[in-house]
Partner chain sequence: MEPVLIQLLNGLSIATILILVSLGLAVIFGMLGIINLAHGEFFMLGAYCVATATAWGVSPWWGIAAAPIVVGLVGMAAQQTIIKPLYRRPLDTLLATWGLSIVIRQVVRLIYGSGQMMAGSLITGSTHIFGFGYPTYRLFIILVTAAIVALTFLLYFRSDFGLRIRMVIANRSMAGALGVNTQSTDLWAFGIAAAMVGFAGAIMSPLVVINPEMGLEYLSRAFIVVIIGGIGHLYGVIAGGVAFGGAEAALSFYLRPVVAQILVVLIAVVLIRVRPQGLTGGSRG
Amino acid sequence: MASVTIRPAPARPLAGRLVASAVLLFLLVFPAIASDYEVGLLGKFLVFGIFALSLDLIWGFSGVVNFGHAIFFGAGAYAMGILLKALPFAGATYLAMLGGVLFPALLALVMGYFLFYGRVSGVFFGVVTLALTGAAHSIIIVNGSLTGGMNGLYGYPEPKLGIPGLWEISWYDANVSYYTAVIGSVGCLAFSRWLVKSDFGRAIGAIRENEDRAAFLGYDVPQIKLIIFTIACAMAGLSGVLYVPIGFISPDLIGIAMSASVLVWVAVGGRGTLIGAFIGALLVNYLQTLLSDAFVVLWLLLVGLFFILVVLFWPGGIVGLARHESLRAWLRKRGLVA
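Going by the form predicted on its own, give the structure for the sequence I pasted, one chain, nothing else.
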């Protein structure tokens, strides 16, 4: 009679779970130990992390480089502000939030349809999205009666959460906007993790590795790219919505500089890692805040040097470095990872 060998289950990634629990606990108690300014700052960085995460879905996992991703971040913020102005009644905040997600998704659907079904890919996709960023920026400035033009959009009613007409709290409150950003970050990260591990996520990975082979195997490549592009841009719109209570709606949100910044955040944190998008956004923005106070003139140069060093010596970003085999071997000896 053949014997059956029962192998022990692999050890759980204890270190990862401990770090994730510690980070979540820190985020929950942070408002109790920090000033309103610091709480607002971290809330804004988390919103930028969601924005970077949305780019990581299409750049890191789909292999599509979008040089105009700020279009969808700004579209979410502007749609939120314009709808708050147009809908002056209780509960309008929720409708404005919905519009701030759906409008960028619709833009992505239209743009992606023509680009992906038109077989525009690689560097040409990047060039087209870069040109569209300039066009979107001009549209915002020209339509000043709707968008505020160069002065930015202001004067809209205060966004409120809670039960419309019965119990409402201001979204401008530092703790409310912060915890909203935390919930949004955790939710988007969990959704993205589920998405990339699903059958759909594996199809995206197959297209990224070899688009022609994926098409030969029967995958509808343009359709799959269009779906992930629309999902990612809707997430970028959500980050724009969450930015409204903690920032100012201006044409800069939709400009080339913002699109370049999010590329840097993802590259520094680690492309194709999900959590790296948050690490990159938090680290680079914290460095910008720190260095701009200490080095008023040279801070941008220093941040640029830091980015160049990361790209040259840690091409996988900070998360790629943390996953280096030598470090994992050291943790494995101590039973902290499987």
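For clarity, a rigid core is taken as the largest C-alpha set superposing within 1.5 Å between two forms. Numbering follows the first chain given and starts at 1. Source: prediction; values computed, not measured. First, how it differs from the form predicted together with the partner chain.
- Here residue 313 counts as shifted, since its C-alpha moves by at least 2 Å between the two forms after the core is aligned.
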The other form holds:
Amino acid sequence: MASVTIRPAPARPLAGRLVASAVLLFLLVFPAIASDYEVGLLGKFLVFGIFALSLDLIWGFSGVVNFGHAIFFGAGAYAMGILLKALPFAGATYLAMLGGVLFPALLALVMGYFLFYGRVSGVFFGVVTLALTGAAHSIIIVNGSLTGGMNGLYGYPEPKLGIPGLWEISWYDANVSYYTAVIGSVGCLAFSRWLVKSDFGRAIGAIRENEDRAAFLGYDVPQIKLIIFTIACAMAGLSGVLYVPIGFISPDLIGIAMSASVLVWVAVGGRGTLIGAFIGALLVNYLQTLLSDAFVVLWLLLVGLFFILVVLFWPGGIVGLARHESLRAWLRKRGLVA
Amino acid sequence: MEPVLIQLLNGLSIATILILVSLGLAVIFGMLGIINLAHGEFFMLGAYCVATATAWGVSPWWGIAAAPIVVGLVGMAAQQTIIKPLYRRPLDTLLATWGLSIVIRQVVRLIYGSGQMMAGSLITGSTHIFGFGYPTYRLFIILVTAAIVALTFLLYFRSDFGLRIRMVIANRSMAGALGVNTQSTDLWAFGIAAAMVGFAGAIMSPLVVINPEMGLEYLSRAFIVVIIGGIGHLYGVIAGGVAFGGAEAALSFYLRPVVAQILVVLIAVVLIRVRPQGLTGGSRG
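Could I have the structure of this protein in the form predicted together with the partner chain, to go alongside the form predicted on its own above?
Whole complex next, starting from this chain.
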């Protein structure tokens, strides 16, 4: 196992609470000070942050590396799009959203049943999920009449929020999609924090540290893994749902490249830290937007190199560095943290 | 009769290449306990060796000769720099080699561009077996694979080096205490495995689409072969390869190739649930 022990987040000190409030305030007023393009961009990055957070729940907290996490992101987006197309009446958006969360959850339940009860764990789980990503990508392309094949899914009615029939607002509106991303991010982060601190979260941690010992203590290891996997994949589906108003539904969402990207975001931000998922997703995507237009190939090369370096020398990622003992001691001396 | 025989040969042809690709993977996993996600890229590099030879206007056979050396050296460099420090962290090796695969793909893109490359044909024409023609080159691949598998088994079970490998697998620290240089054994085992898959890429190059992404497809299939065959057994690779290749060829007879490939992966997942120890394994772990 990794030589890094992931400590529970410290009980929120004053500095932490101040930073959190400042970030939230900034997110709320951002549309007032930025252009529509920038608002759309930040909204998209936040959605990717939720996606990364859902991976961190299983990778960082239960030690299961999912190389096929994009399957569930894509499944959420596709389920949403297909349902929007199939249900052309007011209020259908909510049903489509529900489908976009439940379908990936169901998929995860079936896939997880075979893998966890088949005792596929550790590196093998990564490998099998990688193969399944390839299969999922092919399934999307083969079922062209339902999914639009290579061209992606389009032509579905505009998703609308609000009160059906009375007061409806378009989800395509830059501010609406941005604020749904903000609400989703805060909600998912709060939910994840609650989950990992609950008794169930402790059981997950026990499995990550020593699977055999946890089983010996009477925990049903495959069942617990299946539950956390399903929750995480439902959250990935939700991020896919929130992505629909701001992006295109294309087979790329399910590709191996997308699964790799989300691993990189979590690793860079700091696995097992929850907030690191957002920091990683925001940072990597922001840099990518800055640089990629000019150097697509070189950018990916740098991402790969950086990923290797993070794994080799810096397993805690950015947040791990921020929580480093020497930095904490420095802050403590100045009375900034408890 | 004829379609059945052709399907049998097709199945054998898929199986041999899967075996060739998976063999190195199985050795590396069995020995170092790590999974090399850059394995597919080593395959791709092998194919690019032949494509480069073709582009330079020299005989593609030079490419085939160069592939094991070039890819073997790349593998040894990777072993020294990113795999050795991560011995005790198998999950992190998975990630680091994944990063390596991204780097290799992008370096190839920088040098050759994203487009497809061509490999010159090596052996053309067809040979008559039991009264019908089958491409000679595919028969050649089947024979070469059989030879390499035999060689690997000889190396593994009959040579001093194979003995050292098996000692390291059985008990790393004890092997070290008995005077086996485990580090150089690791290095050479990794190098040989990389050379093997590089060679596989090279001899497959005239039959496949050569582009920087090609390795990914073979990577996941090779892993499925190793897992359904039974991890930790060299002959499990052969069982897995034959089962996988046979299933794919049989299903391709009735269905579109893409659908057949999806089905095989799904069947494999169900198989893992039913027989977690693989086809050949008695018990795992």
